[in-house]
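Presented as structure tokens, the chain that follows is alone, the form predicted on its own.
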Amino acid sequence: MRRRRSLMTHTNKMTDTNGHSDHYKPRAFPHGFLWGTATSSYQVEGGNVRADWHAFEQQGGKIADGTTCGRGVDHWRLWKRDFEMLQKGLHNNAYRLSVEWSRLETAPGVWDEEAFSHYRDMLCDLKARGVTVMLTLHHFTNPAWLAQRRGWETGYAMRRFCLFTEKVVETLGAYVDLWITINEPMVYVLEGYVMAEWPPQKKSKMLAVRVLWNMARAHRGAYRVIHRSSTRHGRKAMVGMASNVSSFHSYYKHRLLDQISVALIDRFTNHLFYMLTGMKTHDFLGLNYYFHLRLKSVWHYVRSFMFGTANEQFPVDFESSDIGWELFPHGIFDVCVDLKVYKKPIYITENGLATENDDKRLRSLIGYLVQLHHAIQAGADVRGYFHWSLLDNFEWAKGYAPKFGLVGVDRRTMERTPRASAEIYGLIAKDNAIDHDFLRFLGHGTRHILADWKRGR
């Protein structure tokens, strides 16, 4: 009897005056939280013929679906239409984009002022819409003239990148709120110098180490340049980089050596670039989260990373995206809580999945955002979320087959079609909260729920 009264008392405390449990209240995010989407220049703009990726494609570089980037999804021409959807359809108050180095610097020290003017118009339009701008300076692609001089294998790339950064800050800095120096340097090194599937396709561990070191030097130099130039313009700069982070688990929890190995793998993947650059050159942490790795054997993982062989897994069919990346929403909680040790603001600079099944995208989106909410409650200073991607785009060596966009694109007509996931994400962004009704998207039968919810709203 005493136990029953205790439960009744607890239930009464959890119920508000309207008879609704606190459990059913919206999962509210902190005031000022940034809700955005992300793109990169080469993947959406089209026409970037001066980039090393264009040369790679023209020289027979292997793209899985046989396509080339070509016109992209014509964002260079249709950006106003895309920004209209961003603001009014998705209710985003932030947007992450990149500038294409090869467009802006056509040869060493030769600047294309018309291209600068075009980017200025884009950024000015975003600011007029009240959108916070996160600008990426390097998103995988290099000018062809830099690639011809061995790219990031020499200190020349670092020096040219710092000069490029200075020019961009002087010309466009008045419109930028958050700076990303380099996107996923570890991925750039892995794909270009370990797996050798991306340009420059050189399998060399020695070159991989050299390139990563030069990119770390470039980040440190760009950080100083941005702060120095922004101070002259009377703006307070916030500078970081976008790091590809993964969550790791060993199959064998009882093996102490495996647990220690997983901790070391985490340290030398998720934390390595911060170790090389020093935390004083990061005003915030930009985290791109896609991957959860279940390690049957630590040795198989090391062999995969060092020698480009497949990581052996148990034959379990976990839910995954169309390109085989496991969907594990709890992992975003893991990495945010792990990295809060640096006591820096955190932005999820990319998160999403490639799928033709928008119901799966909806479930995944809600799942990740719920776990992000938990991470904030656990003390992680998460200040924004940028979904990858606003638009279907060119997914590097996989071509156009993977569909990452909240907005679908017909590449024959370039017509944009927002998916149901875009509408749901827009409602969450508008309310700065996940309504409890949306948690039903984690179950089944999602299509009719949106209509029912909107009718009762």
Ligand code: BGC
Given for the second form:
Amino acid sequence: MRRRRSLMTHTNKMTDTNGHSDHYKPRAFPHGFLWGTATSSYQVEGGNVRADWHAFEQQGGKIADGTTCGRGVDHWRLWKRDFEMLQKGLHNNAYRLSVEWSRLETAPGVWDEEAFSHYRDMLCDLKARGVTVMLTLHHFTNPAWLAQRRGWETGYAMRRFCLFTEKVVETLGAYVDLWITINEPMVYVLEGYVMAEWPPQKKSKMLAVRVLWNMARAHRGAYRVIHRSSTRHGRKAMVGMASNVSSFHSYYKHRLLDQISVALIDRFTNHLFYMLTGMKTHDFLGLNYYFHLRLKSVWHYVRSFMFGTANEQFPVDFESSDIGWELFPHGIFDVCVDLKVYKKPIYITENGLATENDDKRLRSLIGYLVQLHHAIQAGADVRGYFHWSLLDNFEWAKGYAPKFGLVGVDRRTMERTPRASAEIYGLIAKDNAIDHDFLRFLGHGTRHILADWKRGR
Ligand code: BGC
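Could the form predicted in complex with this ligand be given as well, to go with the form predicted on its own?
Full assembly next; the chain just shown is listed first.
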């Protein structure tokens, strides 16, 4: 029997009159929930030749698939078309993007007003479409001039970042609803100073600690700057950062030592930046969730931090993305419920997977959303979800090979093709709920689910 549309408006407290198990009941999200997608400037815009990443690529920095960022996916030029798709195709009521510091401040204190006005047009367009704007100020890239002055290794970066923040708030603040100061400082430090695969490629634990500390200071400074400047303009600001959080579990659940080590590792990763900045400088928690780590021994994790070795491998069969990251939807429940202790609103600022297999993308997406819904039921104040990513894009040292986009991009023609998962995500966003059919027929193939769902309407 086909279900009728009316079920979509039921809350999940209602029982399914068709006698379907709880498992397939539609999941309705709280009123006003934000359904969005996320991108970052360097990964999509193209032409960011003043960034340290560009210099890194020019100087022979290793990109796994032999590409360079180059034109990106031409978002700088095609943004209007992309926003049209975001609003009308994906029914997103929110979008997370970043501004490229190196584009806006071409030399210390020298502002490119044209670039500001370009961003103003973009943000203004999003607002006109009724889209909530989440703006990131730092997403891994730096102006080359800053990198030449030892980047985040000194307090200079923090001072410059605060001045940059002030200018952005003054110029673009009227269009921003939610601010992200820094994206994933821990990843920045790990990739740039521990594994040394990203610029500035310096293997130094001392510098890693110093950079993290400077980023924490910069977050605190930017938090104050945004609030001060917004208040001056009679606006209310909401400020946070995007933290990479992982879920952990111990392989040997019965071993006390391993249980303790999991708890310590959790503090050291998921909570560290909050400890460094203090919770007063976070109006909300921005969480990027991708990783589930199974820890077999305390020493493995210590070793992997010290020497940059990979996630522990186990003789278990788990599903993973094309780049080998385990898909573990339950983990998003765990982190949201764990971070409830801070009593702050939570936004999932990133979650997604790289895959050429769109059925897998959809299965994973719905799996994560069901767990997120579950976390809300368990009392986590989750207010929005931003899927990574709207478009296929430049995946840093992995190049363009990994496909993270709900929308595919042909980089030769720059043509955009929404995948079937984009359409289903759009239907979920539109209904503010996960339809029964999407749960019931999950695993039957994306196109099949969509066709089936359309027949039922
Ligand atoms: C980053 C993105 C990146 C994504 C997938 C996040 O850590 O913020 O820039 O593309 O993960 O790797």
